[in-house]
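Single chain ahead, by itself, as structure tokens, in the form predicted on its own.
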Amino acid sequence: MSGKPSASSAGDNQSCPLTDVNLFLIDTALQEAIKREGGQSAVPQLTAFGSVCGSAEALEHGRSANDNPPILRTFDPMGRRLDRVEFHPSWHWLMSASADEGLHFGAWAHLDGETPRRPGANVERAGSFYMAAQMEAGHCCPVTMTNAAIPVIAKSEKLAAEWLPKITRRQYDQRFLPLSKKSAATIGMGMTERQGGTDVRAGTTMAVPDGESGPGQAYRLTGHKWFMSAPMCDAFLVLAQASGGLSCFLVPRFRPDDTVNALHFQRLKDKLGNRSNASSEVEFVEAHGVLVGEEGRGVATIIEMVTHTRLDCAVASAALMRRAVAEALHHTRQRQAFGRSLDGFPIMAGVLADLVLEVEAATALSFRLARSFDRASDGRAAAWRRLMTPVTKYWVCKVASSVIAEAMECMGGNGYVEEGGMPRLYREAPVNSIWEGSGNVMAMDVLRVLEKEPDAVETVLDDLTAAAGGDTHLKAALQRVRTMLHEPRLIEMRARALLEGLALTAAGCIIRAHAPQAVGDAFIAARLSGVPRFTYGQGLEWSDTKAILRRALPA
């Protein structure tokens, strides 16, 4: 925790800020998830990074970056196109901190040709990413996309040789220069168009060969993107229509002759949250791009990137929840009312414990998913990754907003004012539920798994059945899931219920097996006993709330 309140504030019944703490050492659930899922070797590194992310300096940079959002400079004073995005120095500080930690390529460090592949690379990176998102979530967008773009770029020997050496460096180079003159690079993405939205196959951006056609060849792109994420990046993976159909292209900011590429940014989006990060609308005017993969295989080529970004959406949402609940716990321990601390009231303790259980579940699901990425060559892990990526992304991102809202309420008026940081967490939460596929898109993805990969579903259900053991509530929850799977006429209308059932059951199995009994019993009783509940603080009447709260944040 931060130091004691100053003499001038002593006795004013206000809590001291939750700053200058080690985000790794104060988070028991995170530590256990890292060790359980294969990231044990990274504990020293995570401990060091936890100190950086929990520092007063980092949190101040997070505040400043959001208070001073990026600015688009479209033209210079003479009317020549610039298409430059300017950021506050605090943004660059945050990017440098995450780049030094290697978050923009951590799962693929072995591709630098010098680092051996680590068995728990995705789990280790998820641990650092979880803490970086608590430091400031907006800057995680380019970090996520760069890391997720690597397996796509690696499909092209030519592009891999050119780009990966600059991507897989623990450096951040903010300069607007051609790749050959930069020490490091970041990658963005552009798929969404005005008329298409989620239906990327309805895109109208056209690509014509600039000479020969085929993988690794240059094309000219003309069209638009309604959302181009992180326009400050050095290149973007973009979908466009070629003669063979929808295809994937790497579109750099500079052409091969080092002139600026024709990416004309129209404006930056004025967003609810994620304000430190730039999101843009862009027009391509015969922009230079290089085909990645085969023509007509655009979605199949870029889907690996999308899968990795969905993992990060879940991890970041779990992190936002963790930060909000930690703030609420910290505040209610120090705030007094009617002669005792707020967390000393059973009704408040019940609400706080319920929020802690949600964070425990989100953390458990996110890091189990990260483990499946590390072990994807194993059939059972591959099945978990295929089915549980949309399930985990759906549920963790969905509950984040409600958890943060309740945590804010626990802090009363202090939670509602900007200076405390809770409103920023609340505004940030919805983006992960929308980005890389909304809830309905996740549900439809699961339905595709049911139709085309039923063996993957059975593999996951078999694993959950074994993990449930003799627990009555877990067995009943699994039976409810199986019942929904055998009602084909209702399955699409009940898809959301199916995803929620899978998420809660999987989380219950993990928590039952690995968390303290007080946590496992309370989670299963409150969420899987079949008793309806619509707000937090219900169903924990017989739970050991004190034990749950002690575990959540060290005194």
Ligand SMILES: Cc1cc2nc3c(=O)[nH]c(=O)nc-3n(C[C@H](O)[C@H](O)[C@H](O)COP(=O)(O)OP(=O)(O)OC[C@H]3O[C@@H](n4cnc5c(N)ncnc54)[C@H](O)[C@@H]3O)c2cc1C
Second form
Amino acid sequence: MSGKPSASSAGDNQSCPLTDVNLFLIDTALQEAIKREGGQSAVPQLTAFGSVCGSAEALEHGRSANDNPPILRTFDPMGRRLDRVEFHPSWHWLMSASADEGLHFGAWAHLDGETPRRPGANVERAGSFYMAAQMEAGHCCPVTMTNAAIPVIAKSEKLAAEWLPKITRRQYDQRFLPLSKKSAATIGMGMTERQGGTDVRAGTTMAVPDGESGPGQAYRLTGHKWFMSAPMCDAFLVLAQASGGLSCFLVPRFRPDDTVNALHFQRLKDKLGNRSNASSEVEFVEAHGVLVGEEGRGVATIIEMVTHTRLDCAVASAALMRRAVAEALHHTRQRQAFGRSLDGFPIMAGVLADLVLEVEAATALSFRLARSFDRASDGRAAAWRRLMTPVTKYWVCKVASSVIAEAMECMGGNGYVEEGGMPRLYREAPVNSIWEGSGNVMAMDVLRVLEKEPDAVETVLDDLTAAAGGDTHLKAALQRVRTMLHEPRLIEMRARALLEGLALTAAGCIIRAHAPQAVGDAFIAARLSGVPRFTYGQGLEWSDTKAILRRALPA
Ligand SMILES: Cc1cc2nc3c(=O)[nH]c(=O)nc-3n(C[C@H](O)[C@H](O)[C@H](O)COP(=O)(O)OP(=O)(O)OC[C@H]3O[C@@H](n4cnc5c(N)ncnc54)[C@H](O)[C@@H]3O)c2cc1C
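Return the form predicted in complex with the ligand of this protein as a structure block, the form predicted on its own having already been given.
What follows is the entire complex, opening with the chain shown before.
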């Protein structure tokens, strides 16, 4: 690791860049999570990818892909429609790096019929995704959508035969060509319309059969999507109203006769962050689409995709936090004030340790969730996946912004300056808590589980009770959660408190059982002992902050 000041920086009291580091090897919490949750066999591969993602070259591509956002080319010089989006070469470099790693299909490699199913596939992929998001988060959007679309496409034998061989390939093909002429493909998603994003049933895009109706049949789609990211994907899973109700369609960029499909891009969004990625407004003008699942079952069909993207939102948010906190640790170790390094001051050590605890929790929850995706046939894991997907997505994505803001402050003025990279992390963070179901939507989803699947809640609470063992604070935290569950009239107003309580208690249980004692003690003292706190750096006066910081970033 280039943690030693370089010749040019020695003596100027500035830290050296945190580049050319192996993002896997410098991250003890990540390594432990991978091994604990079933991804042990991927350690050599993760070690190799960690070196790619932490390289100066990769981070420079991340910078330039964001400094040179995509451009929409709507028409050619003669006024003919083009509807193409041009990306900077660095975007393509990042996409290739993640595709070589198989991140756009990692959990489904076995669908090729030859590759054996890997029992820890989701955990392994989450490990790589965690590092890819630290390298550059914007390109993770098409990567995650492609991976998540696979179980939906797999529902149709015909579409699976056509698309999956091109998706489950460790390749990236940026060319705008019909599928038959491409070596690899990516998939996007179009649900959100102007009049309703959360309320997708209010969608007005219409679909009429282009002959016979039913699953696998061709339809013509007319309408719009207000957000449709990564528009250069080769196809999109789109919701539209058919005569049987809201339905799911696969809408490719090219029609079966190889002519360009009628997806007319209106604009690209000018976004707070996520600037390397394009998010389009699009109109469908009798666009060709193929029905996936039954008419009227659109939400039920696409929900599998959304469940997978929610996992990735949590993993990516944990990754952004990790990157920001690693930068802060690295800087405060090297930067001196009043004759000693910044991280040697007790107040700063408390703030840094508190941030580290947040990353520990986010990592623990995200990888435990990934494990539950790997064990779908196990009832306990299925209960965890059902309840803890919205809980984890809610809490991890929500805390990312405040963690990154505090990490930025630890770096003083340098933290606020673009070229250091912290502003990009800060701008990127909120999107994960908005898309794929925002905070209140996660809360409502948990309320749905309480109402319709109470057994899943009981199963998770039983697991947590067993894990809490004799720890007084964990037991009390669990009791607070149980009390909330028995306040039926208050439950909607307290839903966010319930999600936060569940997230912190679950994280506390995992950390208590598996992290070093200093980490477990501090996490529980600062978050579960009932002392109110609203900013970071509180509640750790009895904690071994030095041990927490040592573990978080090797010297
Ligand atoms: C950068 C970016 C890229 C995106 N890419 C895509 C894409 O590729 N494909 C796609 O389909 N969408 C995409 N989206 C859209 C995104 O999924 C939606 O913005 C999101 O689902 C929220 O929908 P909305 O914007 O219509 O807000 P609304 O539905 O109007 O919601 C506004 C707020 O109200 C809350 N709310 C809604 N209903 C309730 C309720 N009953 N009770 C309490 N609170 C409620 C929501 O939680 C939210 O906080 C993208 C968004 C962004 C920012």
